[in-house]
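This document starts with one chain, in the form predicted alone, laid out as C-alpha cells.
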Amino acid sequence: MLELLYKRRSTRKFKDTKVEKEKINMICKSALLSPSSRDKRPWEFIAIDDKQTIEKLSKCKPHGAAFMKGAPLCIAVVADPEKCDVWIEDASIASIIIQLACESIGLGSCWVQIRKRPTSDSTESEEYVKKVLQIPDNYRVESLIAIGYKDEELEPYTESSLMFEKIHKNLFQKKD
C-alpha cells in the first residue's frame, strides 16, 4: 500500500489513448467498494469518455480544470445528500478510492475540486457540471476525476519528504 501511495501523484497531461473498457469497470466497482458511513452509499459515479463533454467539463471552472480537455476519461462523483449527512465525507473517500484504483492499474488521475468553486463568469462550478451532465437538483457534485494514461512521470513522493512533525502521539504537541 505504502508503494501506491509515494507513486500516486496528480497527473494533469495524459496520452491521447483510450482507456480499455475492463479498467473503466474495474474503477467502477472500486468506486462501489468505497467505505460509507453507517453503509448509507449516498454516492453515485458518471463515467464519461465522450471527448466533448468531458472538453464542456473542462470549462467549469477559471483555473485548474483545464487540462481535463486531454482526459480520455472522467469520473463525476455526486451524492444525494438526503441520504446521508455526511455525503461530502463519503464522496471525498470515494473519490481517492477511484484515483487509488487507477493508480493501482497504470493510470495517472486528477481531483478537480468543483464544489465551493465559481465559473469564470461567477456562477458555481457545480451547477454548471449538474447542467452538462444532467444531474438532478437534488443531487450534489463533490468532485470530478481525470483520468488517463500518463504522458508525464513525476518523481514518487520519497519517505525522506514526508512531515513526521504532523505526527502526535497520545495529544496533539505544538512544535515550534
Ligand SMILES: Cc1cc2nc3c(=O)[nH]c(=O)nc-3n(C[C@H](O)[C@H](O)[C@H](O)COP(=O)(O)O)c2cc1C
Contents of the next structure:
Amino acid sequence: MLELLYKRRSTRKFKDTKVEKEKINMICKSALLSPSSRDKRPWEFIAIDDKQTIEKLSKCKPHGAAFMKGAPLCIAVVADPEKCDVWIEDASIASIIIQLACESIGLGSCWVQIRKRPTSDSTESEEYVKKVLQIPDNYRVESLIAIGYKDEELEPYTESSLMFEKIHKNLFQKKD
Ligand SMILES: Cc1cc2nc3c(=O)[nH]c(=O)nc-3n(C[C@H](O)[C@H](O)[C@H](O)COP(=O)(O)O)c2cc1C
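Starting from the form predicted alone above, please write out the structure of the form predicted together with the named molecule.
First the chain shown before, then all remaining chains and molecules of the complex.
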C-alpha cells in the first residue's frame, strides 16, 4: 500500500493510447467498492472516452482543467445529496479510490475540482459539466478524474518529504 501511495502523483500529460475496456471495468468496480456513510452509496460514475466530450469538459474552468483535453478517459463523480447528507465525503472517497485503482494498474490520473469552481465567464463549472454530460438537476458534481497512460514521469514521494510534524500523539500539541 505504501509503495502505491509514494508512487501516486497527479499526471497531467497522457499518451495518445486508449484505456482498455478491462481496465475501465476494473476502475469502475473499484469505484463501486468505495465505502460510504451508512452505506447509502449516493454516487454515480460517468466513464467518458469520447474525445469531443472530454475536450468540452476541459473547458469547464479557466485554471487546472485544460490538460484534460489530452486524456483518453475521464470519470465524472456525481452524487445525489438527497440520498446522503455527507455526499461530499462519499464522492471524495470514491474519487481517490478511482485514482489509487488507476495507479495500481499502471495508469496516471488527476483530480479536477468542479464543485465551487467558476467557469471563465463566471458561471458555475458544475452547471457547465451537468449540461455537457446531461446530468439530472438533482445531482451534484464533485470531481472529474482525468485518466490515461502517463506521458510524464514525476518523482515519487520519499520518506523525507513527509511532514511528520503533522502527526500528534494522544493530544494535539502545537509545535513551533
Ligand atoms: C480536492 C482536490 C482538488 C484538485 N483539483 C485539481 C484541479 O482542479 N486541477 C489540477 O490540475 N489538479 C488538481 N488537484 C491535484 C492537486 O493539485 C495535487 O494532488 C497536489 O498538487 C499534490 O500533487 P500530487 O497529486 O502529485 O501528490 C486536486 C487534488 C485534490 C485532492
